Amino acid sequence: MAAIYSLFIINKSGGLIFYKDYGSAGRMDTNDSLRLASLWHSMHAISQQLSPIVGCTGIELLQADTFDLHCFQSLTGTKFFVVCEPGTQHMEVLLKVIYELYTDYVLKNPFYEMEMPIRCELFDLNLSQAIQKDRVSLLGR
C-alpha cells in the first residue's frame, strides 16, 4: 500500500492547477478533487482568519482515521497539499521538495502562463521520481 494517496497544487484564487492520483482506493473524478481543492483553499482561508494565534498561516495537517492531509502554502499563496496514509511523517520536507521542483520546472518554463493548470513534462518526470525516493526512504524507516 502507497503511503501517499495524492497531489494537489492550488493557485492563491483556489483553482486546482495539478492533481496526482497515487493509487489511492477510492479514485477520485476531475469533479471530485476539482471540489476537494476549492473546499481546502476555503477551509485554509477561514482558519487563518479564525486563529487566536497573530500570524498563523493556516491548517498544515489535518488528521483523519483513514489519512493524513498535509498542506504547505508558498510566499505567493500557491497551496501544495498530499493526502496519505495516517500517520506518515516527514511529509513537510516532501512538500518543500515539490514545491523546489515547481519553482524549478514550472516557474522557469517560458511557456507556462501562471495560475494555468500544469503541463509541464519535465516536472512530472521529476515528481515521479521524487515521490519514488520518498516511498523507499519510508520503507526503509
Contents of the next structure:
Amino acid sequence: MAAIYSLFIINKSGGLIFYKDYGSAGRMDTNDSLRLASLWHSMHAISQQLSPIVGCTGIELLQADTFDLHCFQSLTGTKFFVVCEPGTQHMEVLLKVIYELYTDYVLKNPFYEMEMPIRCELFDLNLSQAIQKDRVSLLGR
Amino acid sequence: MAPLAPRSGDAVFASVERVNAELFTLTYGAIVRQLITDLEEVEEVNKQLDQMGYNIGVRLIDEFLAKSNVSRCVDFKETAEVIAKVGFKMFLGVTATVINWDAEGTSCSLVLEDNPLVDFVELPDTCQGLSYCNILSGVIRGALEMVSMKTEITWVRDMLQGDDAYELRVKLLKQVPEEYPYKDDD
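Complement to the form predicted on its own: the form predicted in complex with the partner chain:
Next comes the full complex, and the chain you just saw is listed first.
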C-alpha cells in the first residue's frame, strides 16, 4: 500500500529544492519534477489572486481522480507538498511534521546554503521515518 | 480553524530540547572574545556580531514558526508581543516587556530584565564601545526580514554599560508586500 506518492519542497522563488518519490507509479525524471514544481508555484500564486476571499493564502488541496495534492506554505514562503492516494487522511499533520524536520535537520545544518537544493542525510533519514510511521498508522486503521 | 496564537512561550519552552545555560553563556563569551582578538576594533566586532545574528535569524524564524504554532500576526504590535513573550521565551528562556510605542505604532522597545548571555560578564575599560549582546538585535532583524518586515534595531540600554536593564529599540522601516510582482492587467 503506497499512500504517499511523492514529496516536493519549493523555495520562495519557486525553485525545487527537494523531491522524493515513494510510489512506483508515475516516477518522474529530474526535468519533469522541476517543471512540475515551478508549475505548482505559479498556480499557487495565481490561486491567491483569483480567490474571492481577502487574504487567501493559496491552494491547500487539489483533488483529482487518481491523486490528492496537499500543499502547505510556511509564512516564510517555503512550500511543502505531497502527492498521495485520493482520500488519504492527516496529510496536513504530516506536512507540519516535515516542516519541523526541515527546520531541525536542514536549516540548522551550518553547511546548508539557504534556498539551495537540500542534500542532508539526517533530513532524509528522519523524513523516511516520519513517512514510515505515517504509513504504519494508516495500516493500523 | 487556525490555532490561536499562544500568548506565552512556556509550552514551547517546555517541549523543545535545551542545553545547559552555562555552556551556552560560556560559548557565547568565547565567540565574542575570539572576535575581539581577530578583529581588534570593537566597532568591527559589533558589526560582525550583528551579521552573525542576522544569519541565525533568517534560519531560526522557520523553527519558531514550525514549533510555536503562532499564526500570521495582524499588525506590528502583535508581532512585537509575540517576539517578546513567545520568541524570547522559546530560545532564551526569558521574556521581554514591550513598552514605549510611538504614535504610528511602528517602533517600540523590548526590555529584558534578565539576560542569560551576560551572566558572568564584566566589560573591561578597553571594550567600552562593545555591544556585547549585538547578536540578539541581528537575530530579530534577520527573522523579521524573512516574514517581509524590514526593521532597524538599536540598543538603547545595556546593563553592561551601567544601565538598569537591556532595552532594544525596534523600528519597522517597511513592510514588503508579499504579492507577486506581475501585474499583467495594469
